[in-house]
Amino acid sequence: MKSHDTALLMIDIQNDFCPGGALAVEGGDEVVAAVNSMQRDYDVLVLTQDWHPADHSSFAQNHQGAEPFSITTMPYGDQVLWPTHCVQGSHGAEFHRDLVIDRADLIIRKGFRSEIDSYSAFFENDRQTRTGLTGYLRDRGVKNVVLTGLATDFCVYYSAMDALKSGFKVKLITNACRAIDMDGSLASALDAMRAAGVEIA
C-alpha cells in the first residue's frame, strides 16, 4: 500500500558520482536497483540533481594552485575544494541510465550559482538560500521524507537534517544510500543524525 503522506527523496544518483564518474562513491551505482524498487511504494517522489556552471568556486581548478579535497573559506562557512563534477549539461551530470527518472514527480536542481555549493535538498550552504522543496512538500500534504541516494555523508546527511529543522520525519535507507567516507566522515554523519532523531533503517 502506498504511503500518502510520505516522499522518497533521491539524491544525486549521477554519473559523477557513480564508479566512472569525476567523484566516485565506491559503489554508488548498487544503490540503483534498490531506489527503483522503493519507487512503487510513494506517492511523491523526488530526485535532485547537482547542475554546476563550470566556473563554480566549489571546483578545486577553479582556485589556483588549489588540491582537490583541500578546504577553503567561503563567505559562507568552510567549502571542500572538489573535483570538477556534475558540470551543466555533460554526461556527468546525468542520472545513472538504470534509474528510473520517469516516476518522478520533481527533480530538484541544486549548485547551478557558481558562488555558492549546494548539499542539501531543502538549503544551499549559506543555510539560507532555499531550494523550494520544503513548500512543494507541504503543498502536497507530505509529514514524513525516505532519503536514498549518494552521498550518505554529504548530501544526504545534509538533506536529512534540513529535512529535521523543515518540520518533517525523516528515515534514512542505509542500503540504498553509499559513502564517500572522508576521514571517518560516515560515523560522523550516521551518529549525527541518530543524534538529532533521524530514524536509520
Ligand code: VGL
Given for the second form:
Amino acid sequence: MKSHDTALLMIDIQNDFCPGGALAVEGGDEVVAAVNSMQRDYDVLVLTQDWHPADHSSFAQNHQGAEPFSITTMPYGDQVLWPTHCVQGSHGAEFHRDLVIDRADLIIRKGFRSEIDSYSAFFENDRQTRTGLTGYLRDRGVKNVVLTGLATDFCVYYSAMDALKSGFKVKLITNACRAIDMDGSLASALDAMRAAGVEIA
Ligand code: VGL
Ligand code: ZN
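Okay, that was the form predicted alone. Show me the form predicted in complex with pyrazine-2-carboxylic acid (VGL) next.
Let's see the whole complex now, leading with the same chain.
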C-alpha cells in the first residue's frame, strides 16, 4: 500500500557526486539501486539537482588562491569552498545514468544563484531564501519526508533538518545515502539529526 502523505526525496544523485565526478562521494553510485527500488513505495517522488552557474561563489576556483575544501566567510556565514561541480548543463550535473528519473513528480534545482550556496532542498545557505519545496509538499498533503541520496553530511543533512523545521516527520535511509565525511562531518551530522528527532533507519 502506497502512502499518499509521504514523499521520497532523492538528493543530488548526480555524476559529479559519484566515483569519477568532480566532487566524488565514496560509493555514491551505490545508492542508485536502493533508491530506484524504493520509488514504487511512494506516491510523491522528488529529485533535487545541484545546479550551479560557472561563476558560483562556492567554487574555490572563483576565489583567488583558495584551495578546495578550505573555508571562507560569506555574508551569510562560513562556507566550504568546493571543487567546481554540477555546473549547469554539464555532464557532471546530470543525474546518474541508472537513476530512474522518469517517475519523479518534481525536480528541485538549487544553488543557481551565484552569491548563495544551497545544500538544503528547502532553504539556501543564507537560511532565508526558500526553494519552494515546503509549499509544494504542503499543497500535495505531504506529512512525512523520507530522505535518500548524496551527501549524507551536507545536502541530505541540511534537507533533513529543514524538513523537520518545516513541520514534516523525517526519516533518513542510511543504506540509500553516502557521505563526504570531511573532518568528522558524518558523525556530527548523524548526532545532530538524531538529537533533533530524525528517524535514522
Ligand atoms: C553537496 C557540497 C556542495 C551535496 C552539494 O550534494 O551534498 N555538497 N554541493
Ligand atoms: Zn554544490
